[in-house]
Number of protein chains: 2
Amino acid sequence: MEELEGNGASSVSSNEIGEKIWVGSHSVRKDISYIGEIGTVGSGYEIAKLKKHIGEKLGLNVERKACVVGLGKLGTAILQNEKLFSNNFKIVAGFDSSINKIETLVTHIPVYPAYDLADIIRKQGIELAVITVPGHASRDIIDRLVEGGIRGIVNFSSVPLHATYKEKVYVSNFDIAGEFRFLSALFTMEQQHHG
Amino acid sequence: MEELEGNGASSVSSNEIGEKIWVGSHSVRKDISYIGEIGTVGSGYEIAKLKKHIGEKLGLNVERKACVVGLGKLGTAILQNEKLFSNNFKIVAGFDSSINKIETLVTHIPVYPAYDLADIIRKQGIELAVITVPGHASRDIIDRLVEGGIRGIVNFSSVPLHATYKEKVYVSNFDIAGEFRFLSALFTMEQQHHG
DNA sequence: TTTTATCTGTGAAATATATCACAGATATTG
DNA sequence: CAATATCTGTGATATATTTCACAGATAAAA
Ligand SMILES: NC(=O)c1ccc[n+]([C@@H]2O[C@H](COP(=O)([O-])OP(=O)(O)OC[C@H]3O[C@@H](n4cnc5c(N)ncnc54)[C@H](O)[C@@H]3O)[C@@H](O)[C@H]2O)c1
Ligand SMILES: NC(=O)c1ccc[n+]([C@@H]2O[C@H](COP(=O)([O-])OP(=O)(O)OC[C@H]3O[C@@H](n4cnc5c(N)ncnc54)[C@H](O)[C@@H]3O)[C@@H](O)[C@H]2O)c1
């Protein structure tokens, strides 16, 4: 979108969108239609209008606060990469159980001891978290995140986490080793089908 | 599985598996049945046998080589975390375009300049790659990985990559910001449905 | 052995998702 | 203005995935 706007275009067709994201124009139209009739027959979708509508429906226009739990190698890499986050997500806190880590880490983002987790999340209204603690600690961490009222979690620890639907907390598991297994399975199955 | 074996159990029912991974016992049975009839009515699945069968069908018993492209913060975190990888995945190489990075990085895993990418992958038979270069470079990197005969890619760069089906290369995109957007969308939609 | 409990494998039914096809509205061209 | 090209929104169709229900096999108990 930004790319197209940069090129001076002010509207875009379902076909163009489809090509960009590798899906059929049918699907693009159908998906967009779920959030309302906002296209113009003959010319397509007005980009600014489309972005506004999607943003409103999906709550992407409001700024949301995020935190990182577990400031090891991976956690600090993410913490220090806030430029990666689009302007509606802000990492406002880091947590670790090791006081040593907290005291030695140099970053302009406030870092706290992990026992304050639930409290700080609640007080600051943090809605999103990235978990980068060792696997054995992740179960405990998610419980406390939920206790603090977290809404969404990206879990990098090697043990897959399931948030209970009842508590309305959504979690995505990012597991490199698991993904490697999945990818291997894909291409071995392909080979077994004779390739 | 290992957990259950540790407890002395030698077989497991679809029900028990389902509880562990939060899916219905129906689904467990159906999925397992796709790779053959290996269960025993009345007592369930013999764990050792089950693991062997799944491993063979999905190619998880053979050791596969992996590499990391882009040795920045994120890339080195992954490179230095090889304990994270189960014993059938081995990171055998790292790549970066900056000679400086390559020379200063301390690790026991060999690191190479990025222009050798395709060659080294082919010669060493590397099948899997993790991309952790800045977004603008990822398109080029994937082309060269494919050229070198890569089979699977986990892409951390912020631009989503699609491997062409024709070339039979599978890619998974791990995008934290994107996942945050997705999670936000989930819980805002829930709120709009009145919660 | 007989009875009862357990558990798999799978056809069938129910859902969900993706794809298609086209009426009808707008834009563009001459 | 008329004719043609473009493009959306959506009902209908097709495909895929989940869930269900149960026959029939094995194990355990009596
Ligand atoms: N750091 C994170 O937490 C994080 C999280 C999610 C995604 N990402 C994404 O991962 C990527 C890397 O993040 P980072 O924080 O490690 O950045 P970084 O700048 O620390 O590292 C990037 C590395 O890639 C190397 N590089 C650049 N061009 C290259 C090329 N053509 N070939 C080979 N190597 C090349 C650079 O020399 C550098 O070492 C970015 O796209 C970022 O958006 C980062
Ligand atoms: N490093 C990677 O590339 C990578 C990739 C994928 C997944 N992971 C997973 O991410 C997790 C972290 O990886 P890492 O390499 O950063 O490990 P790490 O050991 O460098 O960091 C773990 C950090 O978590 C902290 N911690 C431990 N228990 C805690 C608790 N109860 N509360 C708060 N903080 C606690 C530790 O003090 C440490 O700083 C691991 O589960 C790993 O399997 C890592």
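Everything numeric in this text was worked out from a predicted model, so none of it was measured. We call the rigid core whatever largest set of C-alpha positions still superposes within 1.5 Å between the two forms. Residue numbers count along the first chain shown, from 1. First, how it differs from the form predicted on its own.
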Contents of the next structure:
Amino acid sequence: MEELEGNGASSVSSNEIGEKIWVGSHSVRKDISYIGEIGTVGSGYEIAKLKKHIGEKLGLNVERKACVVGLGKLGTAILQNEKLFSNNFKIVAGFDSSINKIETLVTHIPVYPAYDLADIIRKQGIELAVITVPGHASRDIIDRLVEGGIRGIVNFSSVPLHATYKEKVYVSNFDIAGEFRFLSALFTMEQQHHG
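Right, and the form predicted on its own of this protein, after the form predicted in complex with a further copy of the same chain?
What follows is just the one chain, with no partners and no other molecules.
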């Protein structure tokens, strides 16, 4: 919706939405009606109204604070690239176990030692975390995040994480090597099929 608005469009059809996200127009209409009727304008949806409606139903209009844990190359790139996030997600803290890294990193976002994780998260009301630590450190980190009250984790460590706590914590695991393996298998099978 933001991309379409940026291009000056004021309405969009379910077919146009479907083409952008690789889904059939019937599925788009069904999904939109599932979150409640918003009405259509002629042959499409009013973009501003649809965006507001989806945002309200899915909690996308709420500003949420996030942090980055592990300030190596990937963590630092995420910490310093505000364009990665829409207006309502704001990175407010970074954490690393290396005091030297914390003292030398140049960033306008405050950075803290990893042992302060739970305390800072609790005090600042941080709900989301991005983990870019080595796999062996990730279990300890998730324990501290949960202790601080974190609600959602995007995990870039090499070990898949699953919250095993009574508190409801959602985890999204990103395995870049696994994605490469999956894509490689797809085009290898296609070559074998056509070869």
